[in-house]
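The chain below stands alone and is given as structure tokens, in the form predicted alone.
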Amino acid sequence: MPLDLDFVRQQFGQLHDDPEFVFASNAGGSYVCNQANAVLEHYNRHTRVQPYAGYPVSDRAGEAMDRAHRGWAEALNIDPDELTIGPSTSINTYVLAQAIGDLWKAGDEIVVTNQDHEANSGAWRRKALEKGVTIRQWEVDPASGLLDIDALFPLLRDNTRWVFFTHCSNIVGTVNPVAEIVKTIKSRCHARVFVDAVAYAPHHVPDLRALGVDGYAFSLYKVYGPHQGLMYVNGEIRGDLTSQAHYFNSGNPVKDYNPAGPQHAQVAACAGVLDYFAALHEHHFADSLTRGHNRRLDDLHPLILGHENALAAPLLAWIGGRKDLRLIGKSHVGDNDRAPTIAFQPLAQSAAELTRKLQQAGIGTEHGHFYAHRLLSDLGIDPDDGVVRLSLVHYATLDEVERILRELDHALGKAA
């Protein structure tokens, strides 16, 4: 069954503001679906009061927030007490680093990668340095930027406490086999595993029980929703972590890793993303009413994957065939593990110059290190100029891909 792209695009009002513009910066923040905007507007217009106060409109405000919390716990196949909704993944991981790091001591070790966004690297590294904990780095291949699971084995020891890596790099674009990696780690040591999925979740929201992770985080503003971050912390380890809430809220699972007050309307609007996926599922599947959020997302994944593969394939082939471009990551979608987040380094001009040309031609792209500063440095790329990144999601069209290719060809010239 193909994805009905006309139906998809009807759910995003911003797509129709400028038909000549091609938005290719989705990895930095996607367009917001109509359903999330509707919840946000309704909350601000009709329930903008302090929630949970006991009077009717306050009760409705709290229920709107609770609907989002319950819905996303179901979608991720986790207990509601294991879900934190906070302002962003960067803040969520910073807070969790304080909760985890209080237990670390000299002689302990952690494993991080040089493939990650700095949010899933810097917070853990700083806490490890503070506590005298050894940091071991799981290195990417210096040519491709890919991680090799075999290179992880020598880093795991009896005193390895946590392993941190990404589900999908926001530069490399290749999906790491999380379940396989987690199984390998747990078979060799007693380490816990935390995965950053900011660059993966826009393409698929997975079942976290199936992955076996102890922590998982992503940002909903890159998954068609408001500026909020979702973070899972395995309930089995809650007692081992230090609450970061006000002392009188300590032990409240919703507040332990979210010391600030919640952004009420934004939290409520998180449910709108699930409303969008429900509408998409109902449009494509006859049995939609009998499926919960988790099953709907699983059903939709092959449709979205097939369309996104079709978007990425011609871009990867074209960029990979140019001698004046260095493609980062896999050059094909044949393994079904290549997101349409495509980064490359121009070799005959700066990334800034090429980006400027594309932007002037109506292509919404960017250049830089995209907070993967360590990765670009270790790939031998100047992080300040960085790479050009074209990041698409399932509402993009093949016509837009052809437009990108035409403008790339014009900006680079025929000679390659």
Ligand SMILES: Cc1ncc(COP(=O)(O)O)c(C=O)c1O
Second form
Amino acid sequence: MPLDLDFVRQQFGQLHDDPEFVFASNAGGSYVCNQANAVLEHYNRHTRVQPYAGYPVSDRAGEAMDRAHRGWAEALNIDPDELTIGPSTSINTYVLAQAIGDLWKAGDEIVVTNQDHEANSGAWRRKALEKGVTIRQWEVDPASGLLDIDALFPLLRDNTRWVFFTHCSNIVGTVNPVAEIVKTIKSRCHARVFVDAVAYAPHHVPDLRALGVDGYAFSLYKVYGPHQGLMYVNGEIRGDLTSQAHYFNSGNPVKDYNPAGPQHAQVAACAGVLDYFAALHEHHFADSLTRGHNRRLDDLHPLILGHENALAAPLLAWIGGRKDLRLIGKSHVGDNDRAPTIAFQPLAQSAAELTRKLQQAGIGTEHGHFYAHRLLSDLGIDPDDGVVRLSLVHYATLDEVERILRELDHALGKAA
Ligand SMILES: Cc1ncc(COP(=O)(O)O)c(C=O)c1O
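Next up, the form predicted in complex with the ligand, please; the one we just looked at was the form predicted alone.
Following is the full complex, with the preceding chain placed first.
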């Protein structure tokens, strides 16, 4: 069954502001679905009081926040006590580094990658340095940017405490097989596994129990929602970690890893994203009301994947075929593991120059290192100029892809 793109596009008001503009920078932050905007507006207009205070409006405010919390826990197949809703993924990982770092001692080891956004790298590295913990780097292939599981295995030791990697790099765009990697790690040692899914979740929100991870984080402002970060920490280990909440709130699972405190309206609006997926499911499937959030997301995945593959395939083929462009990551969608997050280095002009031409032609794209500074350096690319990144999600159309290709062709001129 194909995705009904007209229905999808009706759910995003901003898509209709300027029909001439092609938004190709979704990996920086997606458009917000109407359902999330509706919840945000409703909260701000009708329940803008301190939640959980015990009077009727306050109860409704608290319930709006709880609905989001419960809904996302169900969507991820985790316990609500395992979910933190904080201001962003960067701050969530920073806070978690303080919480888990207290357990680390000299002689311990961690594994990080050079494929990750710095949000899933710097905080762990700094804490490791502070504690005398050895940092081992799981390195990408310097030509393609891909990670190979075989290169991870030799890095694992009996004293490896944590392994941190990404579900999908925001530059390479290729999905790492998380369940398989977790299995490999657990077969070798007792390390815990934390995965950054910020660049993956816009394409699919997975079942975390099935993945077997101990920690998982992503940002809802890239998944059609408000500027909030969702973070899972396995209930089995929470008891060992140091709460980062005020001392009198310590042990409160909502607060333990969110010293910023909840942003009430934004938290409530997180439920709007699930309302969007529920509407999408109801539109495509007959038995929608009997399916929970988790099953709905599962049902929707092949529809979204099919459309996203159709968007990515012509871009990858065209870009991969140009001698004056260096494509990062896989050049095909045949393995169903290539998000339409497509980064490339122009070889005959700067990324800045090409980006400016595309922007002038009405394509919303960007260039740079996108905070994957280590990756670009190790790929031999100047991080300041960086790569041009075209990032699409399921609401993009094939016409938009054609437009991007036309404008790229025009901006590049004849290949040398
Ligand atoms: C792959 C990846 N990880 C982490 C982050 C950081 O997320 P946040 O902006 O919520 O801190 C980003 C943001 O661009 C990202 O692309």
